[in-house]
Structures are given as C-alpha cells and as structure tokens.
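Consider the single chain below, provided in structure tokens and representing the form predicted alone.
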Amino acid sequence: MELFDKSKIEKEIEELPSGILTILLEAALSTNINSISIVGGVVRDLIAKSKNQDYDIIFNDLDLIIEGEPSKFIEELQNIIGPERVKVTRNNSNYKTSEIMINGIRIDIATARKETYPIPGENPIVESSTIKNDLIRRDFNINAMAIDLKDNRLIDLFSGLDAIENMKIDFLHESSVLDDPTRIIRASRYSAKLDFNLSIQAIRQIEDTINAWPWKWHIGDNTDLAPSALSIRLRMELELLFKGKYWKNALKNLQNWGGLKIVDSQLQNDQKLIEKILIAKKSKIEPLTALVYESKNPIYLAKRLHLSKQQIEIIEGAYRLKIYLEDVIANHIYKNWPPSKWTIFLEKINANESSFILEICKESPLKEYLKSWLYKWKYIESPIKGEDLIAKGWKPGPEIGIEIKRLRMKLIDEEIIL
C-alpha cells in the first residue's frame, strides 16, 4: 500500500507540531499497543492533497485508532510530555473514547471496535476488536482506510483510494442504510462538501431500502418508541448537515436521492424548501426548526427528533398562529379588518416573533398582515402613559388601561392612513 512517513504528513498538515506524531507511537508501544492508526477525514484529505498539490487541507483534529486502552495509552503521553500538556477533556469508558488537547491540538482517541445491529435502526453492540474490523464497520469507501503509524501505510480495503481518484462515495456494505438510516444524511454532506457523485448502487440501496420500510417503527407511531437512528442520532446528523456551508446542495441531493423520505413525505417533495429555511436563517432562526416546521406534522416530528424546549415551543406557537389562520381565512372575516383589530386578533394568540417568521416563510396567504404587524404595527405605542392620565386627573384602575389601548390602536390605524 501508499507509504506515508509521519514527517511528511506533519510538513503537509501545519498545525501538528513536529515529532508529535513519533511520539504519539512510543506511547502507543510502551503500552503494548501495536496497532495505531489515524483515521478519518485527515486521511481522506491527504490522499486528495497527494493527487492535487492544489487541494486544502482543512485540519480540525487527529483521529486515533489504537488496539488497546485509551486510559493507559493517555497516561504514558503525560509521562512522556508532561501533564500540563497533555489534558483529558472528554472520556467516554463505555465506548472506549477518549478527546485530549496536546498544546491547543485536539485528538480523538478510540479503541478499534466491531458492531453488530441486533435491530435496524437502533445503536449498535460495541466490542474491541482489530483496526481492520473497525474499519468495516465504517460508513463509505472513502471514510474507510487509515495510516499504519508504526509502518508507514495506507490500510484500504475498499479501494478508497480508487474513489477519491474517481470522486465517487459509496456504502460498504448491501445493509448499510438498513443497519444505519442516518448514513443517508452523512452521505448527502459529504458529497455536497467533497462535490463527489453517489455511486449508482449505492443511490439504489437507498432507494430500495426506504421503499421496503425495513423498520418495525413507521413515522406516525408513537415517537417514544422510535429508534435512535430515526430519532436522536437522525437530529444530530441534520445538525451537522446545517453547520456545513454546502448545506443547500446537501439538501438537494437528499430530495434526489428521496432519502428525505425517512424525516418527513411533505419535506422530500417541496420544492421551496431551501428558499423557505433561507428565509428563516436570515431572520435567526435555526434552519433545523425551519425544516421541521415545513413538515406535515411539524409539532410531532419536533417530539420525535427530541429538539430543544425552545424549538418546540417556536413551532407549537408557529402552528397555533397557522391554525387560528385558517379558521380566519375560512370564514372570510378579515378583508374589511383595520391594523388595530389585526394587532388585537395577533396579539391574543400569545407567540413569540420566530413564531410568525416561520409561518411567514411556509407562504402564508395572511403574510402581508403578518409582516406589518411584526415589523411596525406591534412596535407603536400609546401617545399618552398611565401617569400622564393621573395627571390629568384620571383615577388608577382598569380604565387607564382601557384608554391606553384604545389610543395605541387609533394610532396605529392612523399610521396606515398617513
């Protein structure tokens, strides 16, 4: 395989320091660790800069494999470069992960691992095992190959190399959708980012395992009982989807591939979906809350996505306004309204701003009336306060608010008028 000599992975990614990554391996073999790999989108792009001399290393962190205990391995780098330099700042003990910073560098450090999906759909069971069998478990070809620190060399056992040559992403396995659904999204970001085509299997393994719905859970039950990787994990993945720049493309290629079908039928099919988060984005409001709240049931995907308490507040707020809307439209008693009563209608309905912007983006046919009373008519106030009314000899009670209102809204019908 392609040899790559630590120092010239060190000249050709300029944030790690020289000599880090021989250090990185007397730890590993003090330890008894034989096996330590990088993995991850630093190898991708190494290879990528060894075809192209033009192609930019975009460097955020190393990632580890190593064939032991991220505990003990950590340890003997603070031996050997200094507490002080090397600190812990995340651990996990049930997946054998570990994050260190080394002088401002972050590395992952995982223990090479195998699953297995006893239920499509659900988190996996997770037991150490070898670098090359956590390199099968992996998501595409391209994501599936590391760099042997101790020998210098690509592992790649899935001609990933041949796909970055070629720009073409494609699954590792026939069940990967089955096993994992939310490898869907990450393949719709990684070929908007990269700009690399799906291979055409790898778009009918999609295609036909979404059709066969493989998944005991169907969208509509209950969503506590939905699995992991069409709840959680399926919101986290379209929150780094969102994160990305290309995010636009990313959301194109999962309409063409039809693999918004596993968020929502009504998200796949609209066609103004990108110009309606575009919308909400501008307006600070998250594009994941945007996205949801175009679905069919905005309020029940929300729930089955677990977002924030936030979020779903925006959204049951944004469908309460839709619904007091409709029942307006329908009974055709708003075309004579003046600005104060829409101010008042609006007003009772109790939603905050990003509330109305998401209804707005979703086209309201009322949106006109939306916009002018969220960006002017709810800003007018009252000429006169309730202590220039005492002064005036008006007594303190409900009155003085009665009359505060009634100058607030004549005002604001004048200001249509002027």
Contents of the next structure:
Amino acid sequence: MELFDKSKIEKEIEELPSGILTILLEAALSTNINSISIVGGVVRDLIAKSKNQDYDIIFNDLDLIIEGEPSKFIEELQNIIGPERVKVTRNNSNYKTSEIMINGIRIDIATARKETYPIPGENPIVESSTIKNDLIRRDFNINAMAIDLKDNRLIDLFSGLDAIENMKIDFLHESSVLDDPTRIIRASRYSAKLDFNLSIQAIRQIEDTINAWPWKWHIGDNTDLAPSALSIRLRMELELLFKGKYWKNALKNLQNWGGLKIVDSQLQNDQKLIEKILIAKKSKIEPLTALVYESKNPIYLAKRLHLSKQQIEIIEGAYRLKIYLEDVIANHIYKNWPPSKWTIFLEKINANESSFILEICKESPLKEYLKSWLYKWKYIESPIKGEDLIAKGWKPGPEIGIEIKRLRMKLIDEEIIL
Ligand code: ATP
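Given the form predicted alone, corresponding form predicted together with ligand ATP:
Once more the chain from above appears, this time first in line as the rest of the complex follows.
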C-alpha cells in the first residue's frame, strides 16, 4: 500500500528527515538483520491520519524493532552516515534496547521479543524472538501493527487497520488485563485521546478480571509486596494519563468501565472526582496527588503507588489536618472561635500549604475557616517588630516574642471586624 512507502511516511511525519528510513534499512541489510519495522504510535497515527485528515500526528520518537542486535546495527549506521551524526543516548545490553539521536530525532531500537507472564501482575519473562511475537505481546489491536521497512508492508495480525476504521479498541487476548492490569489505564488514555470506544468484550474483561481479583496481592496488604504492575507501573500510567489534555475523559472512561477499582473503590464511586481534581489543579496541586487524596486511605495509596517524598508529605499533612478538624467538629468547640484562635490552631498543625488546599477541595465542612487562614490571616504580620520594642525599652528575651504574637493576633481579630 502506498501509505507505507518510506517517502510517503517521511512526508506525513515532517520531523523525519528525507531518506532516513532508507538509511535505516541499509544498515539493517548490511548487518544481516532479517527484519526491521516501525512499530507503536507512529504506525497507528499514520493510519488514523489517512482516515481523517484533521487527525493531528504528535511525533515523539520513532520506535524500531529489529530481529538482531541493536549494537551492531548502530555501529553500521555510524559507518554509513558518520559517527558524529548518530548519538547513542541510552544502551541496555541486557534488554537489548538502545536509544539514539539522529538530527535531533529520537529513535528507539529494540530486539524483537517474546514476553510471558509466569505470575499475573508481575514483570514478564523476556526472550529474543520474531517481529510477530513482538506484536503479540502488545496491549491493543490499534497498537499492535508494524511497517516492515524491507517491503513497505503493514503487518497487522489483529485487524488493527479495521479497528482504527471502526474507532474500536480491543485487547489482544482474554488474559491481557490479568497479565498486566496497567493496560486498563492505558485503554482509558487511548480511548480519550483518539475518541475511540473500547469494545464490549474488552470492558467485560476489565470488569471480570477486577471482580475476580486473580492476583496474589490484595488492596490492604503490605504495599511493599505488591507486584510492580500493580504499583509503580500503575503510577507511571496514571502520570501519563494526567499529562494529556484529555485526562477528564480518560477518568470518566475508567469510572464507566469500573476500572478505577484497581486503584481504589472510593475513587471508582466518587461522582465529583474530576471537579475536585480540577480545583486542586488550578491551585497548582499535581492531579495525581489530588486523586490519591480522594481515596479511601490516602496515605496507604500514596505509599502503594510509590509517590514522591514531597507528594507523600502533602498527603500526610492534609490527613493530619483532617483528623484535627474532625475533633474540632465533634466537640462543637469552634463556633465562637475568633480568627486568632483559628490561626493559632491551624499554625500548630504545621502542614504544607498544598495540604490545606487538598482539604478545601475535599469539601471540608470547615473549609471557609481554612480558606480565611490560607489566603488572609496567614499573611497578617505584627504591626511592630522586635527591634521597635527594644527601641521602646523592652529587654531582649522571650517576652518580646510573646508580645509580637499578641499584637499579630490582635490585628488578625481586628481585620475581621473591619
Ligand atoms: P503515544 O506516545 O502516542 O502514546 P505509543 O503507542 O508509542 O504512543 P508508548 O507508551 O511509547 O506509546 O508505547 C509504545 C508501544 O509499546 C505501544 O504502542 C504498545 O504497543 C507497547 N506497550 C506499551 N506499554 C505496554 C503494555 N503495558 N503492554 C503491552 N504493550 C505495551
């Protein structure tokens, strides 16, 4: 098909320098590499663009699969176009993957591999194999195609071309979610980004797999023992989801499919989740931090997903604040509190500003007080400084601090009356 001619691909993807695909093929042929193919998003996007001229191809990198060793292939590329034009930016000889830069274009080169999942949800066992097996290990019909650079032919084992035509995403087999549950998050992202539907059988696979919970580890168990696909990779996929401007639809998809249960049941049922994340985002809180805070047990989930130290601190601070506020509500003691009392109380908790915002987003019944402190009282300073008091004859010592604090609190109470 003309669509897969090298010159046509280079025309469609403006970032690709003219002739680069022929050079890549030449390097493969002279190192006895049997097969070299373009895979992944580029293939999907080229086809989507051919069906809909308005489709925007966002080029990140060129993913190549070869049946052979990346190192020899790269050496040959350097022989052909000169070593200075081929920069090796990453090389993993164990996984047989490399990343190179040519004219500012990132090219990922990997040996074709077969993957098997001996334990569901754990990392797969990987062995070198053929391009066919490399496509079989992939996530969806729309992502499991390759363009063979030898004969400009599309390899399409799972009717990906039709899937793009019908705008319907499907897993490649019945155990796809069992093997790698992060595919649920990926499905929601592609579905939102491309405006494609997920097939009914794929949605059923998500529901059935989560309901049966076939993994050894359960939510509530020690977070350190959770398989990586259920924790670190889950977090990475959630981060990717929030990077796109379509994240709201992706989250809606997850809730509609029952897919958020893989993260937390409360998130699955929260009808105001998107709204709350939006408010937090406007206040410069990372959406993933806001999402985790809305879960049933935020500190546990933050640790389970291996969030950063800073994210965990924000969540812990918000949680501490929540517990203090619950106590205040239960004892009905706050009704007659002047602003100064609120200020003393909230400053003692010593939580991050972002922690306050999280509690405000969570619709705390005392959110008006939190807002007043965060945006007003916090910034009110004592009208008189320590040196002023000393100039007036005060002796240096703790009394000065107490007096400054008293004056600040007085001003805070007066401000509210004004
Ligand atoms: P885009 O960058 O536009 O999202 P992409 O498809 O190239 O598109 P990547 O996340 O870089 O996105 O993934 C590259 C390819 O690797 C995918 O197209 C898919 O075939 C495969 N892949 C990635 N993650 C998984 C996974 N969890 N399970 C199976 N295959 C995967």
